Structure formats: structure tokens, C-alpha cells
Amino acid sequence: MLVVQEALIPRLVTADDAFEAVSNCLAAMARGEARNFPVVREALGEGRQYGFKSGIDLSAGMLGVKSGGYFPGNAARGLINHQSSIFLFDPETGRPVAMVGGNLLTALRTAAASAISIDRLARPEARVLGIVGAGHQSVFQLRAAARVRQFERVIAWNLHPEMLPRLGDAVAELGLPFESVPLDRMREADVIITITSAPEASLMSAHVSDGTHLACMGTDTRGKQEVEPALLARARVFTDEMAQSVTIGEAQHAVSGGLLKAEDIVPLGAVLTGESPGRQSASEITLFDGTGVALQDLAVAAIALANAKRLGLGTEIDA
């Protein structure tokens, strides 16, 4: 088994790699060639979450699991809050093939999924990007979004505004103006990314204009919530994985409240394969419920593994 340490990942997987891998993964899911297994998530107290996401992709010959979670006390320890490792297995024999550091890969694949939704669902003329959240993953989200649309400015809100300058610095690196705004000014945005770990909604329906595309990327656990359910009732809703969307994703609240029918949610992969249309009018609100699926983790980990082998990196151990 090859151990591919977290420190090696920046040399092995690019944002372009992640975009392609996640696109292929979503399409394979839509074609029925890949499936995710039920997610195991457990609350550990004090905001900590731990769990497992696993799945199999027959088209790519991948079987594996990501183990990890969210540990909000890590920042004080000089660590990022999201910690994870990805394990790959031979789908024919079950023998372990690799253990791959999953922290950067999680950020890259999450940002890639968001960017794919923007690429396929946002209006072509979208010029103002709004970001709700300023944690570790917000910068990855920003950079990925900027690769698929020619934004002219970025506005952002965070519950703890002292965290916004870091995001502002990343915006400046892209040569764009940046402004910290109250939530009601998100109405100025053509695209809004929410990337928080909130237990209750911050973005309300009144904060969003017609024609906006939203990528809601933070809700991946029962009880989490980033946006008001009434906003999903106004929108055409897309997701990465239907079962997760209605149980642990942003749609859980709208579906349980009777504001959204589960059967009306569209898999983003079906848009990629041409089975379902994307945006249908300039005034339509589109919303991507990005719950984060195991198959995305396996896809980017497989790239890391292949490149590590090609470059002679990583540590071989008996398993």
C-alpha cells in the first residue's frame, strides 16, 4: 500500500485535475456507473463532527472511503478545521491500495463541484460574485469560480468579519475589487457561494435576486443549514447526490417542511450528460446543493496516487 502524505498533494493534483475528475464523477453517477454508499456522520460534542463517506465507481475501477470530519478547535492549534484521509482499495479483491492525505483534496474537489455548477447553471454574463463564509475553503471556492466566469468584483459576508481580510487578499491577487457587505447586499450578486458550517440559515430569500445562481457548499450533516428554505422553494434545485441532498444537504429543511419535492431536485450529473436541461431562463434562480460525495474524494485521490507513482513519491508499506 502506498501512503501519499498530505504534504505531497500540492505537487500531485491541480485545480484543473479536480475539475475534470469531479465532472467525470458526476457524469458517471448520472449514467449509473458509480454509486455512493450511505454516509456515517456522528456528532462528538463541542461542534466536532466525524464520519465516513464511501463508494464505488465501476467505470474507473475505484473503491474507497474517506474518513474525517470537522474539528472547530483546530484553528487555535494551528491546524485547519477539516481533517480527513482517503483510503483506496482494489475493487476486485478488497486489498488496500493507498492511503492519501485528504485535506487539500477535499478543498479542491468541493471548489471544483461548485465551479462546475457555476459553469453550467450561472448566467453567461454573471459579473458579481458573492461569498458567504470566509473560512479555509472560501479561497479555494473563489479561485475555482473565477476560472469559469469573468467576474468584475467580489462581495462577501462572514459571521466573524475579522476573518474577511484573508479572503480580500485572495481577491486582490485576482486583480478584482473586494467589499465586505451586509447580507442584504447579496442582492447585487449574480452568483453566490455559501461555504459555512452554520447550524442555522444566514442567507434569506430576500437577500437573493431573480436570475442568481447559488452554490450552497457547506451543509453536509443533518441539522446544518446555510439558507432559508423559502429560497429553495423559489429556485430550481440541483445536487450532486439525491439521497444526501434530502437527508444531510441543504434541501433537507425545504423537503421536510413541504416547500420542495425531492423528485423535483435535478442531479447535476444529468445536466453534464445532457439528460436534463440546466438554466431555462435569465430570471430563474438556480441552486446547487453540494453535499460532497465520496466518489469525488476517490476521483481526486486516484489522481494523486497515479501521479505519486509516476514521480516515485510516497511511502510503500505492507498492509
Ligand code: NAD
Given for the second form:
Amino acid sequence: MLVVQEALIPRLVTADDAFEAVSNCLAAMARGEARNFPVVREALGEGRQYGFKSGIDLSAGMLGVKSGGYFPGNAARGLINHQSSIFLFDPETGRPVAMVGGNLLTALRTAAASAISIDRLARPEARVLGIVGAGHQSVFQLRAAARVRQFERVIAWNLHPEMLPRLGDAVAELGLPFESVPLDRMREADVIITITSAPEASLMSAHVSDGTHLACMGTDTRGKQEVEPALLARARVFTDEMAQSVTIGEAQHAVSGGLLKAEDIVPLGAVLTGESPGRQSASEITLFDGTGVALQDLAVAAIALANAKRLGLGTEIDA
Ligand code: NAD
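Cool, the form predicted on its own is there; where's the form predicted together with this ligand?
First the chain shown before, then all remaining chains and molecules of the complex.
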């Protein structure tokens, strides 16, 4: 098997690659050609989470698993809090094919999923981007969103305001004005990305204007929550993976509270294949519950593997 180290990934996979790969895998899921297996996600104590996301895509010949999680003590050690590795297997024989560093790939594929939702569901004339959160993923989210809409300014809120200048620097690199705002000023945003590890809602329904598209990307575990359930009741809700949305995604709270019916949630892949309509009016709120699925990880890892082979990079080992 080929070991593709984390340090090689920036040379092997671009944001464009991730956008295309995630679009393809969401569409393959909607066509029933690919499926994710039930997620294992366990609390280890002190805020640490560890688990496995695995799946198979017969159309792309991919079988594999991402193992890893969220370790909030890492920042103090100079490491990013998210840590993961992706293992690819031959779907015919089960033999291991590659182990690929999963940290940057997770950021790229998560930002790609969010950007695909913005591309398909936000109003074309969206000009103000709001971001709730300013951690590691937020900068990737910003850059991916800026590729699909002509934003004129970015506003952001974070529980820990000392983290906002790093996001502000990334906004400045895009040549856009940046302002740190209280949550109620998120009403100015046409698109809002939430990307926090919050255990309770920060963004309330009253903070969001009609016509907004939200990409809720932070909630990927039972018990996490970024937005008020009433906001999901007010929105048309889309997701990457139905089973995950109602159990570990943002929709878990609205569904368990009886504010949203699971059957009313639309797979984003069905919008990509044309099976379901996307935005239906300029005034409706659309909300993408991005839970993060294994197939996204496998898709970007497969690109890393192919490019590593082409460039003669990585370390071959007997497994
Ligand atoms: P990070 O640790 O770098 O940043 C955490 C962010 O959450 C910071 O902005 C912090 O201020 C904020 N935060 C912490 N506690 C909060 C609270 N109680 N209320 C409001 N905000 C709070 O994390 P990251 O790598 O940027 O990841 C952010 C979240 O995204 C995590 O929950 C992570 O598990 C999740 N994530 C989801 C996917 C997906 O596919 N959906 C992929 C990667 C990460």
C-alpha cells in the first residue's frame, strides 16, 4: 500500500478537485450508486471525540474508512484540533491500497460541500457573507464560498473574539472588507456559514433574514448544536446524508423536537442530479445541514492517491 503523508497533500489536491469530487459523490449517493455506512462516533471525555466514517462507491470503485476525530486540547500543543487518516481498500479483494493523511483533505472536502450548497441554493445576487465561527475550518469555508459568489463584504461572529483577526486576515487576502459583528447583525448576510464546535445554539431564528442561505457545517456529533431549531422549521432543509442529518447533524434537534419532519429534508445530491428543485423563491430560507460523509473523504483521498502515484510521491509499504 502507498502511504501518502499529510505533508504531501497540499501538492496533490486543490479546492477545485475537492469541489468536483464532492459534487460527484453527492450525485452518486442520490443515484443509489454509493452509500455511507453507519457512523461510529464516541466521546472520549474532556471534549475529545473519536470515530470512523466508512462507505463504498461502486461507480468510482472506492471502499474505505476515515478514522479520527476532534481533540480540543491540541491547539495548546500547536496541533490542529481535527486529526484524521483515510484508509482506502480494493473493493474487490479488501486489500489495503493506501493510507492518506486526512487533515487538510477534511478541511477541503468540508469547505467544498458547503460551497456546493451555496452554489446551488444561495440567491445568485448574494453579496454579504456571514461566518459564525473562527477556528481552523473557517478560513477554508471562507475561501471556498468566495469561489462561488461575488461577495462584497464579510461579517463574522465568534464566541472567542480573539480568534477573529486570523479570519479577518484571510478575508483581506481576498481583497474584501471584514467586520466583527454581534449575532443580531447576521441579518445583513445573504449567506451564513456556521462552523463551530458549540454544544448549544448561538444563531437564533431572529438573527436571520428571509432569503438567506445557511451552510451549517459544525454539527457532526450527537449533542452539538449551532442554530435554533426554529430556524430549521422556517427553512427548506437540505443535507449531505439523511441518516446522519437526523442523528448527528444540525437537524437532530429540530427533528427530535417535532419542529421538522425527517422526510421533508432534501438530499443535496438530488438537487445536483436534477431530481429535486433547489431554491424556489428569493424569499425562502435554505439551510444545508453538512454532517460530513465518508464518501467525501474517500473521493478526495482517491485524488491524492492518483496524483501521488503520477508524481512518484508517497512511501510504498507491504501491508
Ligand atoms: P476549532 O477547534 O479550530 O474551532 C472551534 C470553533 O468553535 C471556534 O470558532 C470556537 O470559538 C467555537 N466554539 C467553541 N465552543 C463554542 C461554543 N460553546 N459556542 C460557540 N462557539 C464555540 O474547530 P474547527 O476545526 O474549525 O471545526 C469546527 C467544527 O466543525 C467542529 O465542531 C468540527 O467537529 C466540525 N467539523 C465538521 C465537519 C463536517 O464535515 N461537517 C468537518 C470538519 C469539522
